[in-house]
Amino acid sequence: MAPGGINGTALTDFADLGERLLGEVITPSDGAGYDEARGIFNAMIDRRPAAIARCRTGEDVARAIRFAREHDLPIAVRGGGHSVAGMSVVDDGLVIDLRGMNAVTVAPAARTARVGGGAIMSELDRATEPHGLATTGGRVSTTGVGGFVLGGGAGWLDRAFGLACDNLLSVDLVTAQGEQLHIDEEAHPDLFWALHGGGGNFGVATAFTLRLHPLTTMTAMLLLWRPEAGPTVVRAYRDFLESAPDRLGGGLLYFTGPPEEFVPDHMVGALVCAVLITYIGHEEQARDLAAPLLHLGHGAEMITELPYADLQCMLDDPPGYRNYWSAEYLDSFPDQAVDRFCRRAPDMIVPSPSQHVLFPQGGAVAEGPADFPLPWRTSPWIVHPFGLWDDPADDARARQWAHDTRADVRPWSHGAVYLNFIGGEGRDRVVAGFGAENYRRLAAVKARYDPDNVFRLNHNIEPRPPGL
């Protein structure tokens, strides 16, 4: 190893990089900067890469992964940096930080946005708003566009406005040859449509163009119960759901109570069970339609119109903690399905930002491209295991808790699993975020164009020629 290098990487050489970027490269002799750089929203990660390279335009990112190969240096990809498994930052190696490229660009008569690589979702929402415009995000506003989207990309405005990825357009790519394509629905078809669900298997992606919707009024409507009344809630949700407009989303769960002023003193750091609703519309069509929810003796509530950029901070989950998240898509809720699922709601950890959540599909996703890469979006319900907590004392219990309730509902299971919802879990589960035959596929378009796995920090996919 070259002093104060790694593989043969000489401090020289990183500064020699740098020297060629427009944006800048950072070293562990950067103290205190380098720290801040390699920190991820997971706190479980402490990850030490030999540099990251903060690129600020496509030709640095071909320059960066130019050089990580000539050195033989892995390759991490940093948006948001959201990734719960870590994916965002690699001990030894490069880590490729688009932080530096996150314009932001709406064209409103033709109802599209150009995004950088590296803009997180507050970024895209809070450019979108003055035009009243809006199209799918993340249900945290720090969540990075990138990864997001090119996983699929659920959001409060699914239902209505389908996943993330059905309102890609098109995709500027720089390959692990250090090549910049434009990829869309005539340029290199195959890869945009690996892209849409695929993660970044393929690629750097540095710019999106997304499609936007007329968007300009958005009620919240946040109720909560006590534990007890769980399973007459979830019940009332379930049944409520089947029948709800496509303008209406949300979710049903189970968190610690907040300190906020609509929330009585009973409720503020105990257990409790909440229904959110995000409705397309004016708060008095929200509370008509909400009636039966309405009708069932909540506790504590909170109901207002907002912009849908301040929805998107609404339930933000807070940096540092530690993190352990899965998921399970089921075909089916029945009654026994919804007491397994309550029953497991007390094993979370309280007080902690936690959730134990049921997510509903429909609408708009299930009715979305059929073609694309994505075999859970026909699923009606999604449970959603979603551990934060700050004691490492806790791990093993808050990662049992997951593995638990994934246990409790599988016999209800469609067997496909959202990549972005979910760690490291093996290959199997890898196959089933996109299912047999597309795995196939998108085995083959890897091939075409990272025949060497080079971007394999990520959910994925091993490269195989057809036919192999």
Ligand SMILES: Cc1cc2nc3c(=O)[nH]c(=O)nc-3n(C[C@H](O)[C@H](O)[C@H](O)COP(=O)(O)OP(=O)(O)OC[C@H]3O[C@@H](n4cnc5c(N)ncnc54)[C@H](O)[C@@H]3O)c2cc1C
Second form
Amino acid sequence: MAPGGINGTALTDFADLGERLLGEVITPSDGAGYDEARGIFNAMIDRRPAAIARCRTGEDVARAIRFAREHDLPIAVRGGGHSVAGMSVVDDGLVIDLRGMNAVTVAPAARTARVGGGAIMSELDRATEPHGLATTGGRVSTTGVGGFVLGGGAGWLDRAFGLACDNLLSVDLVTAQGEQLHIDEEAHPDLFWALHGGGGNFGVATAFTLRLHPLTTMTAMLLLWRPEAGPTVVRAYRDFLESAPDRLGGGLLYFTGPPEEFVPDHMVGALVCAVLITYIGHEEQARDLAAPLLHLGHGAEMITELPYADLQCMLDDPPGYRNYWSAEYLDSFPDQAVDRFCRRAPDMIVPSPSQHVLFPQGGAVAEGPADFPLPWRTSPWIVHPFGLWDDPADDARARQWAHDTRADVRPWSHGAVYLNFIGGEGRDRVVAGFGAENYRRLAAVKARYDPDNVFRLNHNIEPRPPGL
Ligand SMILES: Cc1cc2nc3c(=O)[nH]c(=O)nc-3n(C[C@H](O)[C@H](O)[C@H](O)COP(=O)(O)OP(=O)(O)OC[C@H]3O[C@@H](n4cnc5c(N)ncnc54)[C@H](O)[C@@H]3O)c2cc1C
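If the structure you just shared is the form predicted on its own, then what does the corresponding form predicted in complex with this ligand look like?
Expanding to the full complex; the earlier chain stays at the top.
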């Protein structure tokens, strides 16, 4: 930071803010602690905030927001740090870091959990599991509950329990004015609606109440084939999903064969085509259901009953990689689309933690509340190129693969897209994420609660959108 500070904000001002918080304020003068605090999941993002306010309470958050506004500093809100575009860290601004607000309290009789605004998925899952309860979470354990739920929230359990936001019962929110609101269906219904998909546009969520569902037995089945079998496997998987029960989730992915005991040497480090079945129920039932896939001559398998919280860590992607992902939501997935999807898989960087993914929707996702601003929920298939690599020399290649994958399947596109699955792809894609009519309604809520667009580091909803 320049000796004179940022926008006239001196180090002493940040020190004063720190004195007034229960948490702490970190600045570049904190050396390694600062570098650790500004790092996020996507290693391509290297931003240097003026300060990071590690908040502990709603009052801390309110003070940090007021401070940033008084000093004209842009605000980034950080939960799990998984935003691919790095929206949770900002150059020369103030990061409101919620990681210290990660308490999870379960009310087993009511089947609800109160979750701190900075908790990550594993903290939620580990707290609910002893009660035989769970709710839809992300597909890895390190994603922040905050960004995930506010954007919609899709995961292994969504076909059975709906999207994460379908299970969102209330939110404690600090507004752009530093006001602390409790929001539910009755209190501030306009905001309640907007927080079901509208992301971090409306304030900083310091706590969520989520509905839980009974969940004791879970089976995971991972089947691997050589990539040449892809077109047959993908067709079979698509047809199998048509009549699969809602308790069955998962996805199909091409990825680099992992060095696990169940994987034969020739598949380790090579491109493989895999089906992951996640099933709420016993292994025997899962095997019966998956018979059409089990007869396709796979080259490796891992089939086991396991706690849901363990399933959540099974595909945990390592931090420290460069990231680029995108998505296309499809109305249909005919053979021609299957072939294009399969043909593009070898363009992915291998070996790497990248995944060339096909996710099913349907079930409780499609049947969930139609009113929420999530027009993509009715799309049956998602093509999701998910790139992670480590050599900057591969940046252009990784991006190209994601763009080509999308372009290949665009003829079958639904048009709408889940914004948590993409980075900064421009305003049209943001509008497509909500649908034009929902965008207008969201903009009206934004104008009421954040007219100055204080919370703009997100898939931004403009308070006064031109031309809409
Ligand atoms: C490895 C990996 C796997 C993923 N898997 C899935 C998946 O299976 N399903 C899925 O739906 N998504 C998935 N995602 C995407 C994920 O949902 C989004 O990236 C989401 O924004 C992450 O939230 P976060 O809190 O970790 O992110 P952050 O980067 O901390 O925050 C992103 C944005 O969310 C907002 N935000 C976060 N917390 C709050 C809060 N408490 N109050 C207000 N605003 C807040 C802010 O606008 C912030 O800019 C995955 C991402 C990664 C990296």
